[in-house]
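Quick heads-up: it's one chain on its own, the form predicted on its own, in structure tokens.
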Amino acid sequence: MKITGLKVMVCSPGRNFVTVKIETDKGVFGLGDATLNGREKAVAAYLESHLTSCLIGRDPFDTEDIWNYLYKGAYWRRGPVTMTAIGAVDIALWDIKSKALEVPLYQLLGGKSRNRLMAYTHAQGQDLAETVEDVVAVKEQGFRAIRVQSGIPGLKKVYGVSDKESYEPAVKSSRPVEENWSTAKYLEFIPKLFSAVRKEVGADIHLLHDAHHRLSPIEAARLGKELESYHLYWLEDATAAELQDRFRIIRQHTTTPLAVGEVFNSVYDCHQLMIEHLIDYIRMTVAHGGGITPMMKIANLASFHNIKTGCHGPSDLSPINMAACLHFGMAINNYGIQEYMGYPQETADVFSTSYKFADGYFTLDESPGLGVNYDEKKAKTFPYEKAYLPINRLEDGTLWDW
């Protein structure tokens, strides 16, 4: 079997997605997700201008060699654009292999380690009362794990909260919108929020929270310590992780489990965090982490240090990435949880999937490959529209982490 072509398709059924389709001389094709929120066209250009010619004539079963060829052969390694492009190719190649062998993808990764995969979703509100109400509503939908985000008194607009039913951070505009931030107001409010939520839903629901890289290490340590009595499943992105040793400070002061990594794109972003036992969950996702080939190695490294996975999986990555995360999670022993926000009907019209979700859990059937199909004709009815994630400023105007 030989690769004969690579198509890059950009569409916007509800939001922007970049999809890769790799074709072979045997008629078997594979799909990959190359979506990078706010930088979609950069990844598409990298694929079309640099990677396509490197793949024609290759055997799609040679995933290990092809991955290293694309990674090491570029000389300028890593970065979100490069790794998302490589990740899309790698996912598509694994899709081809498992389709050709007529087995679900997880069978090539070690088979089933479980029968179902627990997921968490998001609950939000403009204030404490509205947030608690939404948490209860999400619980009644059958979710066993809920990420809780709320508006902060005194702040007009904060991460994770929307005036719409579901949260979508990307805004279709010519430039990013600006939000505002106060760490002091946030730290004062969040323990009160989780006290109210825990009283309402009891001890049986897993609660999660995302600080979104906005705290210093000692501020994150304070928050983790103050949230200990509410038994969070995890505190996510407590501080920016470019300097991985910052997490030593947080770890020294709190027993709240820590999760990080949705912006990581290689093992080098999390190696120190793992070997020093500074986190409990690694949040790299398959599409942005370079694909299934490197993510299996990262999961193996994590397993030696009692770290579980919690793959980034919001609606700004397509159902192709979600399927790849689920097959990955089904196979590895140290699966933790999967993020899931659902998709609008427009997305479901373009991407049809075989995975099922009910009562807080995903299940996979025996469909060959990823179990995802892409309707190219319908996709063309949803043209690309430029959209950006917001930026964030402190109340005095200083640019801050978003």
Contents of the next structure:
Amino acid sequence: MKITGLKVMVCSPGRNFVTVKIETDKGVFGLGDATLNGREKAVAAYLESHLTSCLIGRDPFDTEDIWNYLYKGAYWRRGPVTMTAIGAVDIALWDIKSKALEVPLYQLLGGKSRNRLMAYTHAQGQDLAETVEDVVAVKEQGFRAIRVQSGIPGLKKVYGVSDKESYEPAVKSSRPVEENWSTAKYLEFIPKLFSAVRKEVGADIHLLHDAHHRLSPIEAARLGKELESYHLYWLEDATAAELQDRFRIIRQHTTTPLAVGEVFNSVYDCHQLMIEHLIDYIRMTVAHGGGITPMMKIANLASFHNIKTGCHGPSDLSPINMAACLHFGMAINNYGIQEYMGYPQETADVFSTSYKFADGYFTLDESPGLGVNYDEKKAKTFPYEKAYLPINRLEDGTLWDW
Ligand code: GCO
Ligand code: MG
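For comparison with the form predicted on its own, please write out the form predicted together with ligand GCO.
The complete assembly is shown below, putting the previous chain first.
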């Protein structure tokens, strides 16, 4: 089998997505997700200008060699744009291989390690009462695990909360909108929120929280410690993770489980976190982590250090990435949980999927490959619109982590 073409398609059914389609001389094609929120066109250009001609004529079954060719061969390694481009190609190649062999992708990665995959979704509210109410409503939908984010008294607009039903951080505009932040106000409020939520929902539900890289290590340590009695499933992105050894400080102070990695794109972003047992869940997602090929190796490394996966699964990655994460999660032993925010109807109309979601769990059927279809004609009716993630400033105007 030979690769005959690579198509890069950018559409915006509700929000922007970049999709790769790799075609072959046998008529089998594969799909990959190349969406990098707010930087979509950079990945599209990388694919079109630099990868297409390297792939034409290659055997799509040679996933390991092609991955190394694109990674080592570029000389310029790592980085979100490069790794998302390579990741999309790799996902599409695995889709081709498993479709050609007429098996679901997870069969090529180790087979079934479980029957179903637990997912968590988001609950949010403008204040404590509204957030508790939303957690109860989400629990009633059947979710076993819920991420809880709330407006903070005294702050106008914070991460994880919107006035719409589901949270979408990117805004279609010519430059980023600004949010504001006070760590003192946040740290004062969050333990009270979790005390109220735990009291309302009881012990038999997993609660998660995302601090979105905003705390210093010692502040994160304080938060982890103060949340201990509410038994979180995880505290996510407790501090910015460019320096992995910052996590030592948090780890030394608290038994609250730690998750990090949605902005990582390489094993070198997290290998110290793993070998020093500084985290409990690795949040890298398949598309941004360079594809199935490196993610299998990362999951294996994690498995030797009691670390489970918890792939980033926001609605700003397409259902193609979601399917890739689910096949990956189905096959590995150290699957933890999958993030799932649902998709608006326009997105579901463009991307149809064979994975099913009910009562807090995903299941996969016997469809070959990833089990995702992309309606190219419908996608064209939703043209790209420039969008940005917000930026964040302290109350005195200082630019802060978002
Ligand atoms: C999450 C994330 C998202 C990101 C978004 C950026 O845990 O789901 O933090 O909300 O901010 O995906 O594109
Ligand atoms: Mg997050």
